[in-house]
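Have a look below at one chain only, the form predicted alone, in structure tokens format.
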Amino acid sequence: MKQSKIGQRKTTQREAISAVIRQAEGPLTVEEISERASKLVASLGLATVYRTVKLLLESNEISIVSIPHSHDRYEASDLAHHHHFRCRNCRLVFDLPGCILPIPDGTSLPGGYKVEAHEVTLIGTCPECNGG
């Protein structure tokens, strides 16, 4: 039987949930994960998704993404630095490639602030909602 990084056995449900998170174009809520993974494993319950997300967090396979005015979302933890875009219409959240703020870690800002890291979420309408 296959073992995960934290000693838990790999199940069809766990593999489907992990695949859904890895293949997403942006971070997903538990409900979005459940909806997508249920298409791969019909008997998947929401409680199983919550338990699996907790296990994947504990094993550092995924990380939490906090988006303003949204539930916590989850994405693979091994992604390169990037930012997010939240659509006001469809409420989907997308990964934006690269970094739009060229502020290196360690930068000192006026007033004595020292940058250790940054996260950016842009809000607007996605191409699909814009009609193209």
Contents of the next structure:
There are 2 protein chains.
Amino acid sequence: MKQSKIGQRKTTQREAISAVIRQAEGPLTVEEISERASKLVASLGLATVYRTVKLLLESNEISIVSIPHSHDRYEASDLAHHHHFRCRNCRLVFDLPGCILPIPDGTSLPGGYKVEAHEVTLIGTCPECNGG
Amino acid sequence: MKQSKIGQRKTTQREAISAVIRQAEGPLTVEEISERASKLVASLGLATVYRTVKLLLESNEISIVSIPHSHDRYEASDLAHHHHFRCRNCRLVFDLPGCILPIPDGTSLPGGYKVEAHEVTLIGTCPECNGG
DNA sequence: ATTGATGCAAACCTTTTGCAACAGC
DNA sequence: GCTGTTGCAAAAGGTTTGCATCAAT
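Okay, that's the form predicted alone, but what's the structure of the form predicted together with a further copy of the same chain?
Every component of the complex follows; first up is the chain already shown.
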């Protein structure tokens, strides 16, 4: 299985977008990726961000994360299993280490639902915003 | 506090949209609401669905639910706390009874994150799709 | 009869696509 | 130099809004 087949050519745009996602504090929206990557490439077009994100998704280098009240976000696929925290104040989304759900994937729930994966989002205020 | 102030007038369109959401097996997308409510009102326009959903949100009769890989969904606000299950096969989203997260709202996590709410989505196959 | 609600079409915003110019290899 | 990639602008989707008409009160 090949990894990182994000297209045939290594371009500065793709390097920048990939780096921005990998170095983020949590999953980013396309808008956030564009803002941060534009600081590295300047002339970067939005269409390139969309195209590259799609490419990275198809090559499984990144994954989609859905957070309530926000557009789809993207994060590196090779991160250890974890969950997310969204700050109601600054709107940033952070990774939280580890899994806090007591139901392992593979469980069958009463009713016949077979669980294969899960997503947990905690919502509240982050340390910067609550002075904690 | 007044409830159900979904506008000043009771119209068949609003009744239909509200009924569809309340009777659903889980949270619905605008598209699903439109499809189901159109069977009750026939001439129902999409703009009316959007306007009514926004109205129901503002009056707190319904709430937004974000499910990975799907548009925003809406459910009645007076449901008991619960979580959601999304079937990878038929794409439907179901309500699951009760809370399965061992972290109560109000908890402060190490790192300074103060948890005020949470959302949990389980993903897998539903009984209809896995023959269970 | 009054005025809020609806349906349609235009406007908007986000995401995708066509294409000529550009840049990896 | 060949051909994949980029940036721009046009197109496509989904959501919102303006407005004349319709209907709840």
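Positions refer to the first chain, counted from 1. Whichever C-alpha set is largest while still superposing within 1.5 Å between the two forms counts as the rigid core. Computed from a prediction, not measured in an experiment: that's the story for all the values here.
Quick one: once the rigid core is lined up, does G106 have its C-alpha move by 2 Å or more between these two forms? G106 C-alpha, core-superposed: shift of 2 Å or more.
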